[in-house]
Structures are given as structure tokens and as C-alpha cells.
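Next up: just one chain, as C-alpha cells, the form predicted alone.
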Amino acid sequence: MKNAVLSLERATFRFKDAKKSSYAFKDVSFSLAEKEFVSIIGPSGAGKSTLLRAIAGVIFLTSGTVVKNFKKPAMIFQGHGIFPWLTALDNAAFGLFMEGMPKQARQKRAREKMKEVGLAGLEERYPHQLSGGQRQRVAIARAIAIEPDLLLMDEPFASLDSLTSTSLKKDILELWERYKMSVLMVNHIIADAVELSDRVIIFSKEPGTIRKIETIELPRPRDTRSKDFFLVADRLTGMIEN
């Protein structure tokens, strides 16, 4: 694929302890372009966000490669990730913190990445004093301060009641619009990947293997009330419970 900031071939992992062995995925092989949305679905225990921690660094693959053409990227953990011990304001300025970046200006560039998430006032409250939507957004925050050209996210939205799911998924394609970065995103609900992506790749079950990758040509903004919208998704669901 021209301009992508990410591709990899063939890669795999496998788990190995004393007793056993076992792939979380295997021969997985994909490209994201630049200012690309990508959603990975499928079955519980398929490997996605194991996918998602390798292409991270986090973890090494067993075989296979990953080009990573991106300079900076940040993730987004399932359950947000952040520090109880620190405020909202330190929480949203760790990656700058680990960048090197002096206190003051750190600050600044947090509380206004905070702002632009809806958290503006809440700066010294600490995660215990937040809802679970307002951590997400401070995860979020602490993600897009860096200013990366590639966002990883892992189940963003789980946990997260309708109404604060559909405001922050609002909030995340307005920040997809504005920052231009590539993002990619493990997601178990269906409905969620269509509403934002790109495109979508189908894993199937254990170990985690491509089964389709399908192109959504939905208009933006969707109409996730639309018959279009709801064969989308309904073809989608059918592939992964088959």
C-alpha cells in the first residue's frame, strides 16, 4: 500500500509456557495508510489486542514483520490506563513527562488537550473522582498531548454506558479530523466499527487469522439509523458467526 504508515506481513505470536504452546494470531498481513481508520473485529480470544500490543513494541512477534513508517504513536488501553496515584492534569501530561518536556509547558499543553476532550475544570481531580467516561477522556488526553501520527486503541468504548459511548465516539472522529493521524482500533462491537472506520478487518477464531478485510463506503457523516447502515453491519456480524 502506498503511504502506509504500518504494514505487516505474515506476522505471528505464540504463547509458550512449561506444559503447551499456542498462536494468538498467526500469518497476519495488513497495510494502514496515512489519516486512515481501521477496525479490527471478531471472537473473544482471537489475538486482536494482542495484535495491537505487538505493533505497540510492547511485545516481539514470533515471525513475521512489522514495518513501522509512523514517528510517534500513543495507545489507548481497554479500561483507560491511567494513574490513580496522579491527577487528571499530571495523567494527561505523562507522555510529555517521558518526552522530556519541562513542567510548565507540559502543563499548558495538557490543560488544553483536556479542554479539547470536555474535561476543562476537572484538572486536579484524581481518577477516583471522575466517571468511568471522563477517565477514557483523560486516556485520551494524555494521548493526543504527544501528538502522534499513529493511534492505537484497545477497547475503548468497553465498559462505557450508551450515551457516554456515543459522545466520546464523536469526540474521537473529531480528533481524527483535526490531528490527520492513522488510527487503529480493536473493537468488539460491530456497530462501533462501522459507525468509524475505514475499513474493517474480520479476525477469525483462535488463533487469530484475517478472514476479510472490508471496505466501508458508507458516507461520512454515517447514519447509524440508515437500512445501509444496519446491512453493513448485519453482513459484518454474519462472517464473524460463521
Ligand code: ADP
Second form
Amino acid sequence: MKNAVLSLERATFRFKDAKKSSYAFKDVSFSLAEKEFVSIIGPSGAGKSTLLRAIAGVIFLTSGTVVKNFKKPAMIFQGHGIFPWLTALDNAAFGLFMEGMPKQARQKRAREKMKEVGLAGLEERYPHQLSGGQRQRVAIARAIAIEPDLLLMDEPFASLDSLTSTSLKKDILELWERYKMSVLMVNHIIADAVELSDRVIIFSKEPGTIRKIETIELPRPRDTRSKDFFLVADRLTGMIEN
Ligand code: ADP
Ligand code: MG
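Could you drop in the structure for the form predicted together with adenosine-5'-diphosphate? We only have the form predicted alone so far.
Complete assembly follows, chain above in first position.
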């Protein structure tokens, strides 16, 4: 693929413990283009989170290769992973802190990003004083604050009510368009993947591997209530079930 920010070639990860070893994922090959939005959908336990962690460089492959042409990845972990002992603002500024940006500058940037995701006024709150959707938005503010060229998201809508997840999806699409970044999102809701993605990677389990990669041809902005949308979502559902 031309302009790939990420290319995996037969990427494989095996957990080893004393008694047995098992594949989290096996022989996974795909590329992600610049500014492309790709979703990975598949059942729980298929190795999706482990795959994202390998791409982010938190763990290393057992075999195969990951070619990384991106400069600055940001990852939103499953369950958002913000720190309970930091205020929303300090959480949003955390990536910038890690980059060594001076305090005033990083707080200014973090405030701007919080505003962009609808969190103005909540800077001094701690995570336990925020709703689930607001905490997820703090995680998004932290990710975009470093202005990444690749955004990795692990189940960003899990455990959110449907209204909150609808508004979050809208925000994520806007940010994706504004920042022109590549996005790789793990998800298990087919309709969300169809609504957001250029391509959808369908994973199956034991071992986690790619069953199919589907290009979503629907024009944007996508009408989730149109007949065409329903047909695409239905086709993907059929692929997962068979
Ligand atoms: P998903 O995100 O698709 O639900 P995961 O990547 O979390 O899947 O897990 C993939 C598989 O690897 C699961 O069967 C899980 O039980 C197993 N697994 C996850 N972490 C470990 C670990 N640290 N040691 C051994 N097995 C693990
Ligand atoms: Mg997972």
C-alpha cells in the first residue's frame, strides 16, 4: 500500500506461561493508509487489545513484523485509563507532560483540547466526579493534545449509554477530519464500525486472526437510518456469524 502509516506482516503474539502457550493473535497482515479510518471488530478474547498494544509498542511480537511509518501515536486504552489522582486538566495534559512541555504551555493546550471535546469548565474535577462519557472525553483530549498522526482506540464506546456514544462518535469523526490523522479503532459494535470507518477488519478467535477486510463504500456523512447503511451492516453481521 502506498502511504501506509502502519503495515503488519504475519504479526503473531503468543502468551507463554509455565504450562502452556496460546496465541493472542496469529498471522495478522494489513496496512493502514495515511488519514484512513479502520475498525477492527470481533468477539471478545480474539486478541484485539493485545494487537493494539503490540502496535503501540507496549509489547513485542513473537513473530512477524510491524512497519511503523507514523511519527506520533496516541492510544486510548480500553476502560480509558485516565489517572484517578489527577484532575481532568492534568490528565488531559499528561501526554504533553511526558513530552517535556513546560507547565503553562501544556495546561493552555490541554484547556483548548478539553474545550474541543466539550469539557470546558470541568478542568478541576477528578475522574470520580465525572460521568463515564466525560471520562472517555478526557482520554480523547489527552490523546489529541499531543497532535498524533495515528490514533489507536480500544473500545471507546464500551459501557456508554447510546446517547453518549452517539455524541462521542460525532466528536471523533470531527476530530479525525480536523486533525487528518489515521485511526485504528477496536470495537465490537458493527453499526459503529460501519458508521465511522473506511475499512472494517473482521477478526475471528482462537487464534485471533483476520477473517475478512471490507471496504465501506457509503458516502459521508453517513445516514445510519438509510437502507444502504442497513444493508452494509447486515452483510457484515452475516460475515461474523458464519
Ligand atoms: P480482546 O481484546 O479481543 O477481547 P485480548 O487481546 O484482551 O482480546 O485477549 C486475547 C486472548 O489472550 C484472550 O484469550 C485472553 O484470555 C488472553 N490473554 C490476555 N492477556 C493475557 C496474559 N497476560 N497472559 C495470558 N493470556 C492472556
Ligand atoms: Mg479488548
